[in-house]
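Just the one chain here, the form predicted on its own, laid out as structure tokens.
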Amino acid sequence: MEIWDLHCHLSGLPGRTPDERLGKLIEYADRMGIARLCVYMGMEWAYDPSPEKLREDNDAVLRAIGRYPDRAFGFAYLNPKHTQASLDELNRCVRDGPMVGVKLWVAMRCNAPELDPLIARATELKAVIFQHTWLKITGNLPGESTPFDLVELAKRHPNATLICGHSGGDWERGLRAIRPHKNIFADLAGGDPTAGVTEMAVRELGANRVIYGSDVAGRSFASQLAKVYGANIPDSSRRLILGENLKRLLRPILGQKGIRV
């Protein structure tokens, strides 16, 4: 089974430069048999990045994936508070560059209308859109999205390919929230490798809407792979989750860029 990891970061890794850090990440990935990595958000995270910080973070990822084009894909980090700057980054990194997706984090809740031009442009470019989501019993950050917010966005953009980061954290609620919306896929990354999460995702969504990710370096490859390897699901479902689903979602934009997988 070829494994593609949806959810990787350069932060928290040894190395002075982006390509040194990605090289170390690939070294770890090789131990676990992971073929491809999706990387975003630069060397150090910014909760509410300025246009200058967005460009700096995306430049870091461009440098890293440029060193390892056969092992890693980049997603453009955007901030909906800076609409034009984010559109400019989308065009620079995806339309005119090698990136294949969009990463949205906690600067603004994703049900806000400010996201609409970004989602529309990303959809035109066939870019996959990854949105961090969480349901916290202690209360979310002011701009932190929930799966319910993502559902609102999905209804406005039925042709967009949206990924629900962390399956909402509280995955039992998150998976049920996104279940009716066929253009939303579940990311298994982050959190402890709790028994039952992958089985429920397959039961509620179907195996073709569930995607493996790790959230390294915040989490280990091994602990997150355990969610899939340890799940009581058929090997056919495991194959979809570990790589085939992500390949299918990325194939249109990879084809546009002349990348065959």
Second form
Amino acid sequence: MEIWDLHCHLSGLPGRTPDERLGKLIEYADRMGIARLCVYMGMEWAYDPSPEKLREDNDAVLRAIGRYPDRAFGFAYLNPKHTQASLDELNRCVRDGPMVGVKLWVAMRCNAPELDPLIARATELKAVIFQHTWLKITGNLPGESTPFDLVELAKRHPNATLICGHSGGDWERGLRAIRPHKNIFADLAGGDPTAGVTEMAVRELGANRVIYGSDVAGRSFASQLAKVYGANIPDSSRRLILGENLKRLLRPILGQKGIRV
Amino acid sequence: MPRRELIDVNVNLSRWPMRRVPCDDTRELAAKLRRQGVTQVWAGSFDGLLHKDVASVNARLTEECRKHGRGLLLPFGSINPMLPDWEEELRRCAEAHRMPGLRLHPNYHGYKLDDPALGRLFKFAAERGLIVQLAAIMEDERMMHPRLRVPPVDTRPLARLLKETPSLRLVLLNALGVLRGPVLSELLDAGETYVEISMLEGVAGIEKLLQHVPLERVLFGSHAPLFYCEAARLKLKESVLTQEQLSQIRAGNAARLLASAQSGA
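Could you output the structure for the form predicted in complex with its partner chain, given that the previous block was the form predicted on its own?
Complete assembly follows, chain above in first position.
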């Protein structure tokens, strides 16, 4: 079964340039049998990136994926605090460039109205939208979204394809929060390989709404793949989670760009 | 051809207090670990986290290992040095249950590592040739149950304690998410201290770990069944390791530790 990884980064890897780092990441992906990587954000991250930093980060991803067009896809990093700059990045990286998705992190909680023009434009472009979420008992960052925030956004944008990053971290609550909203998909990446997460996601959302991702290089491919390999689910579900679901979500935009998978 | 040994030093039996997890039945867990190629398991008990009747926890652990292990499961008894007459529990672990080691959860049991009771416990364990396993955390602090928030163990007093008990064999469990760099190096230098890989993260994590930690101090651990046991095995695959490194991490180091503890060497 072909494995696509929804959630990869260039930070925390050896290499002076983005393409050197992606090359290194692909070496390890090869060891683990992973065919395609979705990459977003730059070499060093900023919680609240300026328009210049957004452009720099997206340039890094463009350079990296440009070297490995058959192995990696890029998502454009946006900041809702800078509406026009983010719209410009969307057009530059997705409409006119090779990127296929959007990454939103912790600059602003995603229930804010400032996100509306970005989500609307991304949906017009058929880009998938990845929103980091976490529910921390230790306290979220000021701009850090929860799955509940994402639900508010999903209600306003029923045609958008939204991915709930990390399944909300506290997945037992996060998965329940997104359960009724069919345009929200669960990203398995980034938490410990706690047994039961994938079984619950499949039971409560259905296997076609659950997507494997790793959150490398901070996490390992190993610990995150184990969530799928180790889960007590049918092989048909495993196939969907490891690659088929992401392919299905990306097929419209890939088709538009003339990329066949 | 000799079978490839794989010793998992970080497994718990019984039930995780916060949820049912797959394979929290000993028979199922043993079967799954065998399917993963595990040939020996060092097993504690989740009951040891919160139960006050630790004597019955350790008796059940021993019986479960005997009943379902068929030689696979080695019991590591829980000791809570804040309980009255804990020394008798340690004696039973060594003499009645003939356990190879003990497992400690200072953060669940409410003591700091500079508590004099821990120094005495280390001394008694070393005298009896018992391996001591100390769990730094059990789960990600960010997602704990709001009524059961347990911070990671503060390991700062540990280096001094290790120097005071040079014959102690200490295995730090679930430590590599919270202990890194000079703090970890100090503990490794202070005594015969080992780490296991269940909470080691990052791409090629073992390769990177071996740049800072001597090979002979690295053990294979899965933290099953709370974690999917496949994660630890896949980490061995992800890192580029020599056959010698693989062999020592899989089983060689743990086998040597166990043998030296049992022989009193």
